[in-house]
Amino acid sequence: MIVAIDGPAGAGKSTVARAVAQALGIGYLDTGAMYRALTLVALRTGVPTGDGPALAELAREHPVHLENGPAGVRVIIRGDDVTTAIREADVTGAVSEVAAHPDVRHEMVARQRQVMERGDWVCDGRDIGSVVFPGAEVKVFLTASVDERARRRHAELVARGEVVDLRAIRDDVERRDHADSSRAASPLVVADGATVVDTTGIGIDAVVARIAGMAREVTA
């Protein structure tokens, strides 16, 4: 069984997907972390974020490994744990451009399908239900208002000790929404058959319970 959770930046996809996977006792694949890891490598090595073919080659040379564990998913590149580094502001600001390249998406989608072709998985991203696994048994489009998503991102960064401006974060959320929805390769859309879940003002436990319930109905 595949549970595909798509949605815009800051909707809480990764948090919800991890919790759903735990509730169901199945694997979790964080596709956003894969694109973030590639973006981090590009920034560190000087590969232009606008050069799709070079980025795709970089992805082949630096394969990303995701390790599920009690403390969450660890992101590993060539033995280097980059779990924290991929969440830094410079990566967040560049990841939408990196992920928009058709060459990059082709490389990443192939890897995602390879991982999920066996076993049961919860997977979150922008195009899981629409492109990566259109045959997923459960499809969810997780969203929230722009203000809500900006507040969540602001709280997350402040908790990590970063000094950030809420208005700037809101502007970045809107920029990423436009970039993700208007890109030529696998744009952000509500997949056919997906259930839209608006999390504005709703606690994570209620959202997780709803999605886990949908999955249990499928397997009942």
Contents of the next structure:
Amino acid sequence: MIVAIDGPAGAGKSTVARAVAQALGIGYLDTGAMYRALTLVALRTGVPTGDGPALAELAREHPVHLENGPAGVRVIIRGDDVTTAIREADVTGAVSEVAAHPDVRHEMVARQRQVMERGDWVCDGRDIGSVVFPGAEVKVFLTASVDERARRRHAELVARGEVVDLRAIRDDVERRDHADSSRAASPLVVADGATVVDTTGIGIDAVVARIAGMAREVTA
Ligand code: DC
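Given the form predicted on its own, state the structure of the form predicted in complex with 2'-deoxycytidine-5'-monophosphate.
To see the whole picture, the full complex is given below, headed by that same chain.
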């Protein structure tokens, strides 16, 4: 079974997807982490974030390993743990451009399908229900208002000890929404057959219970 959770930045996808996977006792694949990891490698090696073919080649040379553990997903590239580095501002600022290249998406989608070929998975991203696995048994489009998503991101960064301006975060959320929704290759859309779940003002537990319930209905 595949549970596809798509939606805009800051909707709570990774928190919800990880908890749903745990509730169902199945694997969790964070596809955003794959695009972020490639962006980090590009920044570190100096491959231009505008060069799609070179980035796709870089992705082939630096396969990303995602390890599910008790503390969350660890992201490893060539033995190097980059879990924290891929969440930093330089990567967040450049990842939309990297993810917009068709060559890059082609490479990533192939890898995601390869991982999820076997077993049951909860997978979050932007194009899982529309492109990667249109046949997913459960498809959710998780969203929340821009203000709510900015507030959540702000709280997350403050909890990590970062000093950040809420307005700047709101601008960044809007900028990424626009970039992810307006790109030519696999833009963020509500997939055919997806259930839209608006999490504005709703606790994580209720959202997780609802999606896990949808999955249990499918397998019942
Ligand atoms: O969910 P996130 O913020 O970690 O995603 C990082 C970026 O990767 C974001 O700009 C959208 C992009 N992305 C994508 O294009 N397709 C996916 N399946 C997952 C993420």
